[in-house]
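Starting off, we have a lone chain in the form predicted alone, written out as structure tokens.
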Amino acid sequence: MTFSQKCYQMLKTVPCGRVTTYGDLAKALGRSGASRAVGRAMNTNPNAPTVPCHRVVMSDGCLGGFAFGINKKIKILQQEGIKIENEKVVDFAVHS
């Protein structure tokens, strides 16, 4: 299994209204510095919104990026009940 595949199997265990980071991902997957490597395997999802890629977040609760465009991140997210402020995560708790 592919690098990115494991980060899409790990991310669909991220419930509906949740959150993760890119990090927490990177460490869950046993590969604590690349989270830029969970970054670009989310950018390159085929089977979203499946695997829900728009639940991961940065560390800060700023969005990051989204192959959909940041916008369309916004409105999933507030369709799952995640509060949004000025492109970033108000009050979450991350799913790790």
Second form
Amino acid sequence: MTFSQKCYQMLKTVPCGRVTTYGDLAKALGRSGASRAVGRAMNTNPNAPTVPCHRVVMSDGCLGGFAFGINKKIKILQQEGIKIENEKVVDFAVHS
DNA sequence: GCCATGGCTAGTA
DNA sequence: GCCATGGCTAGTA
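Counterpart to the form predicted alone, namely the form predicted in complex with the DNA:
Expanding to the full complex; the earlier chain stays at the top.
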């Protein structure tokens, strides 16, 4: 199992209405500091809606990126009940 | 050698 | 705003 595959697997455990961060995902996989690598894995995510890439944001609440455009990411997150103010997640809690 | 990051410093107001 | 980090891809030999 490659690192990216483990990312996808871990990410699937993040429920609707919750978000996690690149860094925390990396740490959860025992690769603390590989946050950037996680971002890369998200970018090249093969199966779009199955793995909830849109639920991954930056450690300060900023949105990070999205393969289908940042606006799309905002839209989806809002549909899931996440509040976003000026391109930042407001009440952001991390899934353990 | 690229980034969908993150933590830390310098240095402004 | 700088730079260390880490997994990955393109593309050379």
